[in-house]
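What follows is one chain in structure tokens, specifically the form predicted on its own.
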Amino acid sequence: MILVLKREITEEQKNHIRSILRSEGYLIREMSEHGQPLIGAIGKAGQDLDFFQQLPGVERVIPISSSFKLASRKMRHEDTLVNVGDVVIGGERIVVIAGPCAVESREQALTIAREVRKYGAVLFRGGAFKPRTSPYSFQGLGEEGLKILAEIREELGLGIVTEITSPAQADMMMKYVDVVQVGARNMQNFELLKCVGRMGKPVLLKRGLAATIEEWLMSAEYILSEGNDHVVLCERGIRTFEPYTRNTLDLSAIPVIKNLTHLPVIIDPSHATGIREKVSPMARAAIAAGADGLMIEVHHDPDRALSDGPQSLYPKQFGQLMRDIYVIAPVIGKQLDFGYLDKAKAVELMSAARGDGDRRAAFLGELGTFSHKACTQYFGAKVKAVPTPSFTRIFEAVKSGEVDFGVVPLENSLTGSIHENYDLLLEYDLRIIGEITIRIMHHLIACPGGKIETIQRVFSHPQVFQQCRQFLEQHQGWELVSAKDTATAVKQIKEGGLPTDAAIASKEAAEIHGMAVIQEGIETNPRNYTRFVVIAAEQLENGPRRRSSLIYSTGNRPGALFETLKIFAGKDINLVKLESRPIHGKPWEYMFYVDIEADIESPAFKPVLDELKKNTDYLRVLGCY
């Protein structure tokens, strides 16, 4: 069962209820959503519901039927997120965690992990112990295999996931790995599952050759039990009568395992099909369905692997794969970002703007609009996210130090470009450091019980209105009300508490303040994105460096612009973005914006930068991110 306490419990109510549950030999945890403090009871009731409901603190009890407790998502609504190092698994952004099935050597690994991480994987698996079919098969290189999975971490910053298969390597896991793997036909050693339940260090459990859901999620209860919430579900394909693959992957896991459970889940496309040309299809439908990651082996040499080589991707087959995710990801509300660790990294090395070791980042609007969900898709939970009134106040916090990012959008595939950032940029001496783009989907939301039948009025930004301008067209009796940002129109409603008032905004922002979506998706265009940009008062040491942004003026004379274009194409630079905009005071003379896929401050691309300061009458670099 959950109890769910009053908010203004005291602490005196709390050690009352935590020995009352004790006496009675619960397993408890303590846990709190939106503030709201939870305590988990596990075992068997020895009162009934109603005497746990009437203790002082108490506001209600909620009774868990399932089978499993501490996994279920009536024990924790909220997502379970598992860190391993600077890398988060179950949140906004998608962890690619890539290798070979097993180590067979130094230069192997080293080479396979060096790929890899170029493409954007944040997690490196490879085996060291291997369990196999056939005991004359290759068994893998047991400590010496760790080892070498060791020297990868150190070189690369790439986290390790191994598999453990006998709690007597638990001492090797310790001393070498981030990340212990409890393989299929581990999946109900219950012994090796109480054991990396105690190890406390994340564990990715597969699901078993044979196993149904239910006893998937049994086997992560006996992890948890132990004390271990970091637990990482892995659907690897089940075995049935189908022989033109490996496995079946069982897609539909994905949607089911995320209504019965608040743990994180990826998906091993590798092992689920055991067909190279199968994987990669595989593996963008697992995104598409909703999987918080993927595991995809990877072989520089898959004809001489000493295990699993037909099933191994060749590097640039899992590069191209990188990219197919990185379109994929925002349609379903996630990103794939190439610059994970570089980026975390350097922002870990940066020194606080105000000296007190907390980095901030501003962003328009209250929590829970896109403004918001950019900022903590692009930084995690590295960064604190600030609300902040206005895009010029934004500007000013990084400028004068008060915050050390800047979360800002600069163009929307529906309504164009926000002319206004772009000025800011011209008037602000700031770095733009990075970009990310996320897909815009605004929901009906209003007060819990609310019907669209009732509605008289709706509240929202300008700007969504316009991007809403079919739906609202089928209900022209509503009265628009314009609201600052799309998070404060539905503080707005839930204020009011009016059954005649609604808010299009995001989903987060109804799940924030309590309210309730009835309709989604109401925008004309599904195709609906909007890119920002993140500014700061310097470049970020040793950050990721692909694309550069430009500002320049060119003289007043036939073929100026184009000669500047010509540098870039003589160059063989993919020119991105041009955008024009008025020098304000001198009518009729304009800026160019320029957006390009290369790092214009690198040695490499001095001569291109030389060149275009000879052809323009004033040039700004923005920023290489």
Ligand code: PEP
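Basically, rigid core = biggest C-alpha set you can superpose within 1.5 Å across the two forms. Keep in mind that this is a model prediction, so the values were computed, not measured. Numbering follows the first chain given and starts at 1. What changes on going to the form predicted in complex with the ligand:
The rigid-core alignment places the CA of residue 9 2 Å or more apart between the two forms.
Once you line up the core between the two forms, the Cα of residue 19 ends up 2 Å or more from where it was.
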Given for the second form:
Amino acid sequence: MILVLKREITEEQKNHIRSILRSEGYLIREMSEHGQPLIGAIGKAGQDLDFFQQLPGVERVIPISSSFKLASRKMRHEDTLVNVGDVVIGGERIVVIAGPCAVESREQALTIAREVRKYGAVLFRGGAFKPRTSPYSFQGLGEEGLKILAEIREELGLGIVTEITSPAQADMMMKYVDVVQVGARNMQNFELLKCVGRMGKPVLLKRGLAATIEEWLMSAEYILSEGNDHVVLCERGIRTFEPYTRNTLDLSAIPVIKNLTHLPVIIDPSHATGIREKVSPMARAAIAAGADGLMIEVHHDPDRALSDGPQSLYPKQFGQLMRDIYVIAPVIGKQLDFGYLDKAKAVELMSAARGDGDRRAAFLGELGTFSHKACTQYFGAKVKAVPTPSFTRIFEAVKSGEVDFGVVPLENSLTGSIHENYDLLLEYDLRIIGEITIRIMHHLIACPGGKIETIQRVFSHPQVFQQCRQFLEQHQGWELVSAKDTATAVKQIKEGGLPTDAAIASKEAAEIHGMAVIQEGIETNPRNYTRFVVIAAEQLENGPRRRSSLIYSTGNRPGALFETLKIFAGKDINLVKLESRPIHGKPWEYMFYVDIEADIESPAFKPVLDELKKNTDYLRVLGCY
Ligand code: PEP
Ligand code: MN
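Having seen the form predicted on its own, please provide the structure of the form predicted in complex with the ligand.
Every component of the complex follows; first up is the chain already shown.
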């Protein structure tokens, strides 16, 4: 059961509750959710809930009827985030674990690790102890394999995931690896589960070959009950009567799991299908279905792999899959971040150099706006998001060093450029160090228990009313009240507390303010995306450099712009954006904003930059990112 405690509970009352629970033999977990203190108490069946309800300081008691308790969503409403170094599993950035089935040699593992790192994997997998069906098959390199994995972490900064097959390996694993994997064949090896629970390291728990979801969650419960909350579930296919694939991938397990438990879930389409061509389609489907990540087997020479060659992707195929996931992720409100590890390192270096604690990033408006979402998806939780009242204030704050970064929208797929920010980019001597695209989904939000039938007034930003026109036209009687931003609109209806008020904003804004979404996805055009850029005083060290943004002006003569574009064409550089803006004080003269797919400041493109300088009156590189 869960005891929801009163916010004003005294320490003395808490002690009283604790001592009663302990004397009755309960296992106790203390938590808090949105500042509300909770005690999870696991003990015998048939508890006297009324008795606990009467205790001073207890607001209410929630029974947990499922057989798994600590793993239950009832016990913890918020998603669990599992941290592995700089990587967070379970958040809005998709985590891809890749590598060979088994570590075969130093050379093989390093070659594959370099490839998967290049394409955006953030953790490396490779078995050193292989649980093979046949005792005559390759059993893994043992400790030597673990040493190779540790070397890969040192050299490439990739966290290591490897399988533990016996409690006897625990000390060795503690020394070399970041995540211990419990394989499908060991899902119900209870001594091993208790052992990994005690180890305290993050655990990747695969679903057994013939296990139900409930049995799988009971195995997670074993690990959690040892005090280890860092559990990631991994669906890898189950045995059915269907022989065309090695196993049958149970994708419906994803939404089921998301409902039942707070633990993250990832998908392993390699073991699920056993066939190379089937891996990418199922991986894409898994992300669309809401998985927190993927585990993919990759081999540079699969025909000679010592295990699972037929299901291993070639590195290039893995790269293509990553590009697909990059496109799919924003559709479901997430990101695949190609710069994940480099960015984390660069931010860490920045903090070390400055020696003054957390880095900060300014965004427009309140917590829960789309700008806030862009900010947290770009940086993760390691950079503090700072609400800021205007775009000019964001540029000022970055310039003065009050914050390290700014996150500003540049263009929307439906409404076009945000010109104010283009002008500010020209005015301030700052750099673009990154970009992120967010899907804009609008929801109708009301107080908990609210119903669409009672709504009379709707609060939001005027632009949002525009974007939801079709929906609003169906409710002609509603009064539209304009707010500073979407999150402020939610705050306003919360403060009013009226059943007649609603707001239009993001799901996150509803969650932050404890409000309810009463109608999802009410924007007229679902292909509504906003591209944000991240600005800073200086380029990030080792940051990604795939694109460049430039501003330039040309002389007022025939073909002047054409001459500059010819330079890109001649070097096969893809132009992804071209826009002109009037130059202040010079009527009918224009500045061109150009984005290209190349690092124009790299030595390889120096001739391009030189040529461009010769053909322009003014030229500035806004950033390479
Ligand atoms: C593996 O990940 O290499 C493995 C053996 O997987 P499973 O336990 O899912 O068969
Ligand atoms: Mn394998």
